[in-house]
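There is one chain below, alone, in structure tokens, taken in the form predicted on its own.
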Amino acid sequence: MAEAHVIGQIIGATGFSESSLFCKWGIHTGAAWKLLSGVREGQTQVDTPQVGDMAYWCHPIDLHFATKGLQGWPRLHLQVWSQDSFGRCQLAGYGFCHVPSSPGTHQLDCPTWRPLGSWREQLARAFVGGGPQLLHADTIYSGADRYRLHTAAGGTVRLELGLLLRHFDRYGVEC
């Protein structure tokens, strides 16, 4: 089988109005992809920027896949959360990006968004915290129902991913 090895890190996030940010991440692939080593999801630590607005996480990602074809190429889905002084967490943004398909090191900027909700939910979010969230995480990367959502732009998550491909030509998989 052809193999793909993704090595990199979630560097951090910038452009969010909230501080004390952390990121939950996961990888989604098609049925032809098998995870040989690594974990499919994870969470960074909380970082409160002291200078500027960049929250640094430097969270490692190390995934090794075997595949029979290109359909269902891996994509990272991200959820950025903020934590207040009482330890309460609220959603700051959702985002996703495809893992690059060419070998080498890649810098990626992943824009994020969050659901707005009704004016009452927006008012409650401003004073109490919380706010609307997606019921199904696959809405982040599938466009089926996403076009009907009213959303607000969030910040940007910066990633650095390295991709190694092995035996793609031997098994007739062309990139």
Given for the second form:
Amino acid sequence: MAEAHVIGQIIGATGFSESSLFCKWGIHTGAAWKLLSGVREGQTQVDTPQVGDMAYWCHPIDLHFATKGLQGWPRLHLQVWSQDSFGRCQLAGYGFCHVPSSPGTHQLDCPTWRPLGSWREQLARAFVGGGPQLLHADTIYSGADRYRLHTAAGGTVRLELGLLLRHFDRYGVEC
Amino acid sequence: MAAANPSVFLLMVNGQVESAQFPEYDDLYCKYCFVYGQDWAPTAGLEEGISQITSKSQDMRRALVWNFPIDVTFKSTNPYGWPQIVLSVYGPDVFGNDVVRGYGAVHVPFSPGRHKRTIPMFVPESTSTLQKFTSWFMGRRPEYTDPKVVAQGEGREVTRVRSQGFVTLLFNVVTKDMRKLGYDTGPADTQGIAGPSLPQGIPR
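Please supply the corresponding structure for the form predicted in complex with the partner chain (the preceding block corresponds to the form predicted on its own).
Entire complex below, previous chain first.
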């Protein structure tokens, strides 16, 4: 089987109006992909930046996949949350990005969005916080059930992912 | 001399801990160490180091220059657990005690060539107001007992940090036998290499 290593970091996030941010992440693959070692999901630290407006997480990712097919190329899904001084968490954005398909190091900027809800919910969010969240997290990375959603833009998550492929050329796959 | 069917590959890393930007602090020194997976072993060079104490330059850059060398070679059979360099920066507080000013980590680049990396540095924060007060009162800031936790992904959801500076690292990477073992590391990347390597400002 061909092997793929995904090695890198979730560097941080910019462009969010909230200040103390953290990120829950996970990686979704098709059935042909098998995770040999590494953790598939995690949660970063909460960063309150002192210089600039970018929150830095520097969260390491190191994954080793074996694959029988190209269908279901790994995609990374992200949920950015903000934490207030009382430790309450509020959703700041959802986003996903595909793991790049060419080997080498890549800088990725993942745009995020959050559900908007009705005007009543928007008003409530502005005053007391909270706001609507997705019931099924798979909507973050699948395009199947998005058409009824109304969303607003969030900030951007910056990632640096390196892809290392093994034996893809043995099966004639050109990446 | 060269084996026809190698089972290990080598990774040679050299370079330097070039400089740092910490707007609020001065007189800092830096420690580095490498964190790597089970299949990895260092074969030559030093995997830990501790630099001199440097003061800010008096010009526009306000740079803290260490120019501290890194030179280490690893061997491995599996890229999983690829080495990360862990940096921790220390400096004196108002009472002259050494306190930590930042932790940071980055993977060693895996394509051969010259690479420059600017890594953000952060310190852990107390979560309770009482601890915040006692640490301010006693002059003892929270620290990690082992800086190597910043290279691990697990168990970070409980930590709160403040990022407050940057360190610029320069790497020269050479690999041996990775292609022979079937690995494709992609084209050599030389990101962030523009002209001579001068200490940079805060990245935007």
